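Read the single chain below, which is given as structure tokens and is the form predicted alone.
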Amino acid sequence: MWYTKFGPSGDVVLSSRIRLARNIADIPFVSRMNKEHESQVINRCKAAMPEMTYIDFSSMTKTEILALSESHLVSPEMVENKRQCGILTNSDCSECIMLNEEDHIRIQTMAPGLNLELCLTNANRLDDRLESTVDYGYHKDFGYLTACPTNVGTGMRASVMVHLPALTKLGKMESIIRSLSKLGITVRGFYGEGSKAFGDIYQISNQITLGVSEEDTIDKLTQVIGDIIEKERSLGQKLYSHDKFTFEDKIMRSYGILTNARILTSGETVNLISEVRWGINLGIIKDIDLETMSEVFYDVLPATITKNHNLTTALERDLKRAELIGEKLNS
């Protein structure tokens, strides 16, 4: 899949997200609307999307919902979602439309690495599609009308992932997080709005989409991410460069319990892979790359360890965890 490969600047640089929010015209907001409307929704984007697979969320378990919310498919929020929704997704789900969730329509498109440009390109196609066959909810003054009034405009979400270990060690976030504020930018955790970052993962993205075009969006956050990912490298390098054996015994230590455990909970794991993650950006762990890398992360997080290996029990999943990883690594 699109999140375990390894794109520009990915040594920091995660993933890189685009979201339009849009609304169709004579169908009353997510809020307001009823059977009928749901279904109305979903036909019409099936229809214009004819080459994209539906996922109708009804003929599924909740546990498999998850798993779709682990990468980053659709939102936590749509987890709980009550009402007849699904997602239209291409092979490799780099691209996704999500349906019926907050808005009628939310278009994501997604790439390893930092790689806005491309995702804005590949959400414009896929929205241009869209709107050929779709009369969309517009206000010339205000733009694409949307459930939430923080969305109206442009109706775009940027977003980049990042892994931050040396700006967090070293207690740099708080004061990162207070000045990007003052530049319409905010800082979230690794599921985005509402959630916490663990293991050293940010979500950055943009706050403004009124008054603003969806391109200087786009270059104003290549631009901070740039910045941040300097920092990131530095610092990391200084903390390296000042205890060399201390650090590299803890990044060793985290490698080998990853290599070895019997029993791996998901909080200490991902702490773990972030360790090892840093050190294999740092030359420190040679022979594992960071793909491998993603691809355990991915595999062994909750829903989606329990859905792949019919699992029932935390221990279970705990056992399992300990297992794929040493199989992984081991190899």
Given for the second form:
Protein chains: 2
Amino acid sequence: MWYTKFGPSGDVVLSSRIRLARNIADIPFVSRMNKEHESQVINRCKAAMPEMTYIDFSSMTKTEILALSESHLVSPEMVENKRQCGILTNSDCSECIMLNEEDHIRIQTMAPGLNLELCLTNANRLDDRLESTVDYGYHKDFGYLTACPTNVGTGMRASVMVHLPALTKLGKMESIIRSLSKLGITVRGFYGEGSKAFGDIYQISNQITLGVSEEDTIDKLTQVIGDIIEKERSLGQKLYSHDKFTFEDKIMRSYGILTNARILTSGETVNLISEVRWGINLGIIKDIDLETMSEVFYDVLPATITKNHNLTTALERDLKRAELIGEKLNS
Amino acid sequence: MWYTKFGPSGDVVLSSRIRLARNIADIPFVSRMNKEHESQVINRCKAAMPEMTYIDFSSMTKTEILALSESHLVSPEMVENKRQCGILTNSDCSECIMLNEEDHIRIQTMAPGLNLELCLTNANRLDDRLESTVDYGYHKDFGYLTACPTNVGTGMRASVMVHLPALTKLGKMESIIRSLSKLGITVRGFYGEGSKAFGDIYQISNQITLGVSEEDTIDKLTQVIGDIIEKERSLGQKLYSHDKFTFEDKIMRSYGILTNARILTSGETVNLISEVRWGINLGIIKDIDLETMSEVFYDVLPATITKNHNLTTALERDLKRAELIGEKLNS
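Form predicted alone already given; the form predicted in complex with a further copy of the same chain follows:
Now the full complex is given, and it begins with the chain already shown.
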């Protein structure tokens, strides 16, 4: 999977993502579609992208769809989607086209680390391919037309997942969030709107889609995030050198618990992984790499683990999570 | 050292000890001795036991004496002893004769596990050896005469160090302590009177020395402790099987912290070792044995670690403690 790889500024940036919202010109928006329209969206897009794998959601359980949302392949909203819907993906799941979500078409491309340019290049390629056979709803003044007015224009949402333990510990996040919002940049907790920042992980994305170009949007975002990365790194070093032993002690205790506990809830795990990741970045933990941590991180997310191991209860999940982490990190 | 070995009922009983208090008939009790008397006690005992090593305390630092007291070789009171004093010991420190402590002579014998008989046999042998050249203060009705009236008679204190996590967790210790006190048996925390029960470790000993025989005293004590061992074992199994996963989780988290922390205070360490020991007994932790735990336990006691590694500050001690434990238990 793409997300277990290490990318540019991978110490701070987990992943980058571009999403383009598109609608087919001669089919009503999803809220007004009938069954026939739903099939048309799917069939036309499938035909346009024969090299991608189509997964139809009608045959999938809620848990299976949630598991896809945990690896950012689909939005969590897809779980409750009553329409005929599904996704087209490539083999490592770094490229994906959601069909009949909020818009007919949502192109998503992902990359490890800070690499919005790559995501945009890939998204544009998929966009061009689709557009060669599918006619998009487009207004010459506004740009791409979307179901929700907040996406009209570029239809693009660029977002970057960052791990900011030092800035969080030092209470700097609130002021960062405030000043970024003035630039039209939104900071959310892990897994989108309304969610808390588990494990000091944040999603930073553009808010504005109207009257701006895609390139300018990702340039601004990349620059802003570059500043945040520098701040996070230097504050991390500062915190560490301020009280080396106490700092190492805290990190190593988290590591000890993460690798030895028999029961690990999802929330505790994200926080422990956050500490261990930080320890790896600061050179305190040497025999585990960030790729392994990323792999573990995604493998033990609630729906993913439930789906992969056929689990039913929360206790089963917490036991299996601890077992998998122990196996992976103690080996 | 004798105390790192595994003895009978070694899962619950750490060690057994016999102490015999004796005084030389023609020398005043220690509170009334002059310098000349002090030397006489030492010289006569040294002469009587040429096969034992004599360590004079005048050349020792407080820390060195405290380190000896941590392995039960001498009483902590010896640190403040202003008289000429010292000990005679054998090579593995299982036999020791304190000179000019509260009494002229205090014979001490120790053994791993529950083995008061062996301790008494060894103590009697040393006692007979001494008595062949030294004349003891003895009263035909009362028995051996001692500086403190509570020791008059046999002059014997038999004590057993036990690890009782289940009885402690279930709040059973108070009623056990109460009922044993009616039998003339005292229960104290680790390291004697007034000390708290660190790490669920208790010292159980006879209170009565007058009008009883040595054999009856250790028989009674051995029997009472046999009952406690059975209770501890069955309650431990019961607690474990009641909620297996939560129990294992707690034990394994302690193990994870003990083996990974960078800073470990003495108090926390004893509690963590207690949990890990329990985990070994219940088969939860398989790749460490109780002997290793005992070795670690004694090696990292405050004065012992300070002495062995030439440390000065508390932080140095807590860092070295964590380092030693990590090396020993992760190897």
